[in-house]
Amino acid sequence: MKECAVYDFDTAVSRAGTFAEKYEARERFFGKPDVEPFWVADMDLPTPAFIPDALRARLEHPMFGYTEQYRDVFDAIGWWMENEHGAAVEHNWISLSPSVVTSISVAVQSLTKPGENVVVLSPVYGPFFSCAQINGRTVSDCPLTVENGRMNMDFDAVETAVQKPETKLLIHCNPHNPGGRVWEPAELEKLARLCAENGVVIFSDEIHCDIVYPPNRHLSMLNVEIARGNCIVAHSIGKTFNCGGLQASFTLIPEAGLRTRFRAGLDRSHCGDINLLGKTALTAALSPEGAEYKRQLNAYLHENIRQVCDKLGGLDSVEIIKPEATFLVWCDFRKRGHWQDVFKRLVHEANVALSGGTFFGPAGEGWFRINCAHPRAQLLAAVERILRVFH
C-alpha cells in the first residue's frame, strides 16, 4: 500500500515575484502596498507537490501545441464527483471551461435574452450580479436572512422572483460564499421545485464544495432529483488545490436539451476548453492523492476557522458567522461604525486587507470577509491586530 504524504500547512511560502493578485493589487484597492492580504479567495498554502510534479513531467516534452480533450480528464472528473460527492456523472454531461465565472457568463448569454431576469441570493460572490448586468439582463436580488449566526433563504422572496415571466435563470452558491452555509437537502429541494415549476434554470456554483467541515455534508444539485432536468453544476480545482491561475473548470449538465443550449454558448464564445497545463493539473488533482490531500487540508482549515471565530467572537458588537464550509469567515461590523471607517481602521491600524461586503451586493454593506487559508501563525497574528484595534 502506498504511503500517504503528510502535508505541511504551517510553513509560510513567499509569493513575491509571482504576480499574485492578492499582493500585487494591494495599493490599487487598499491604498497601502504592504498591507497584509486576507482578501482574494485563494490560499496562501502551497499546491500539493503531486500537481507540480505532473506539470513538470509534461513540461519535459518540448511541444505545447493544440491538445485534445482526452479521456483521462473526463475520467478524473467522473471519479471525483462519485468518490467525493456521491454523484454519478456521465462523460457526456461534462463541458470544460476556463472558470466558473466564464460558465456563469455563458449561461446568462445562452439561456436568457437582453432585458430578461436573473435571480441571485445575496450577499453572494460579486460576479453573480455583474455577469448578468454587463450582458444587459436585470437582477432580482433575494437577500438571505441571518438567524442565530446562520444564513437562510427567504423562500417567499425567491418564489415571487421566479414567478416573474421574465425570469429565466437563478444563480446559486452551494456551499455559500461568503456565508459558509452548507444547504440542507430540504432547502435545495424546495429551491429546485420552485425553479422547476416556473421553468427557471438553476446554475449551481459548487466551487467550494470540497471544503466542508463535519458533521456537515455537501449535497450537489446533481443529487436533487427534481433539479436534474434544469440544473447546471459548475466546479473547479481553483479553490481545493489552489490552482486558480491554471484556469481549469468544468460544468455538469444531465439534461440533453439544456446541455445543447449551453454548449452552443461555449462555441459562440470559443471558451469550451481549458489549456494544456490546466488539463494536466486537473487530472492529477482529482485523484486518490487529491482526496487524501483534501482530507488533511480540511482538518487544518477547520482548526484555523475555529480559532479565528473563537477570538473574534469576543469582540463587542461584532457578529461572526462560523462557516460550515469554505475557508472564509463573514463578519458583521455594522455596529462599529460606517463601513468605510471600519475599512480604514482595518487597513491603516490593523494592517489587514479584508474583502469588503459591498462586493457581495447591497446586503453585504458593513460586513467583511476574512480568508483563513493562511499559515496559522500568520493568520492568528492578523486577528490579534484586529482585536487590538476594535477591542
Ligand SMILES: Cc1ncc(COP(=O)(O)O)c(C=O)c1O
Contents of the next structure:
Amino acid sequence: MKECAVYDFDTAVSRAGTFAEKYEARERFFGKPDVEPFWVADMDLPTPAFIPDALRARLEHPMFGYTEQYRDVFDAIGWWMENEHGAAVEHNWISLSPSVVTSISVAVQSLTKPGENVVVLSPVYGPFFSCAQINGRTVSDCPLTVENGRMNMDFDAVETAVQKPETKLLIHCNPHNPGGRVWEPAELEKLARLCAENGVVIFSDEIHCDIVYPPNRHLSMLNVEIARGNCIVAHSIGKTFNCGGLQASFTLIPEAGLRTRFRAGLDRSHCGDINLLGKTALTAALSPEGAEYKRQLNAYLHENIRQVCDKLGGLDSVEIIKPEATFLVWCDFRKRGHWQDVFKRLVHEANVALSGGTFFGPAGEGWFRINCAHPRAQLLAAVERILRVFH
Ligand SMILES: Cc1ncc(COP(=O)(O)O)c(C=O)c1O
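Complement to the form predicted on its own: the form predicted in complex with the named molecule:
Below is the entire complex, every chain and molecule, led by the chain shown above.
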C-alpha cells in the first residue's frame, strides 16, 4: 500500500510572480500594495503535490487540443460525492462548468425572465446579488439573523419572498459564506419545502462543503428528499484544493426537466465545459488521495480557526462568529466606529487586508471577514496586529 503523504501547511510559500489576485489587486482595493492579504477566499496553503504531478504528466504531451468530456472526470465527481458526502450521483446529472459563478449566472438566465425575482439570504457571497441584478432580475433579500454567535434563517421572510408570483429562484450558500454555518437537516428541509410548495428552484452553492469542522456534518441538498425535484447543486475544486485559477466546477441536477432547462442555458452561452488542465486537476483531486489531503487540511484549518476566534474573541465590543465550516471568520466591528474608519485602521495601522462586509450585501455593513487559510505563524502575527490596534 502507498505510504500516506503528510502535508506541510506551516511553511509559507511566496506567491510573487503568480499574478494572484489577492496580492496583485491590493493597491486597487486597499490603496496599499504591500498590505498583508487575508481577503480573497483562496488559500495561501499549497495545492497537494499529486495535483501538479498530474498536470506535469499531461504537459509532457505537446498537444493541447479540444478534449472530450471523458469518463474519468465523471467517475471522479461521482466517487467524491458518494464517498465524501454520502450522495449517490448519476453521471447524467453532472454538467461541467468553468466556475460556480458561471453556473449561478446561467441559472438566472435560463430559469428566470427579466423582471422576475431571485431570493438570497444575506450577508452572502456578493455575486449572488450581482448575477441576478446584472441580468435585470430583482432580488429579495432575506437577511439572516445572528443569535448567540450563530446565523439563522428568517423563515417568515423567506416564506413571504418565495410566495411572490414573480419569484423563480432562490440561491443558497450551503455551508454559508461568510457566516460559516453548517445548516441542519430540519433547516434545509424547511427551506426546500417552502421552495417546492411555491415552484421556486433552489440553487445550492456547496463550494465550501469540504471544509467542515467536527462535530458538524455537511448535508448536500441532493440528500434532502423534498429538494430532489427542484434543486441545482454546484461544487468545484477551487476552495478545497486551492485551484480557483484552474476553473473546474460542476453542477448536479437530479430532475430531468430542470436539467434540460439549465443545460439549454449552458449551451446558449457555450460554457458547459472546463478546460483540459482543469479536467486533469479535477480528476486527480477528487480521489482517495484528495480525501486524505482534505482530512489533514481540515485539521490544520480547525486549529487556525480555534486560535483566531479565541484571540479576537477577547476584543472589546467585537463579536466573532466561530465558523462550523469554511476557512473564513466573520467579525462584527460595528461597535468600533464607522466601517470606513475601521477599514482604514485595519489597512494602515494593522497592515491587514480583510474582506469588507458590504461585498456581502447591505446586512454585511460594519463586518469584516478574515481568511484563515494561511500558515499559522503568519495568520497569528496578523491577528496580534489587529489586537494591538483595537485592544
Ligand atoms: C460561496 C461561494 N461561491 C462561489 C465562489 C466562487 O467560485 P467560482 O470561482 O467557482 O466561481 C466563492 C468564492 O469565494 C464562494 O465563496
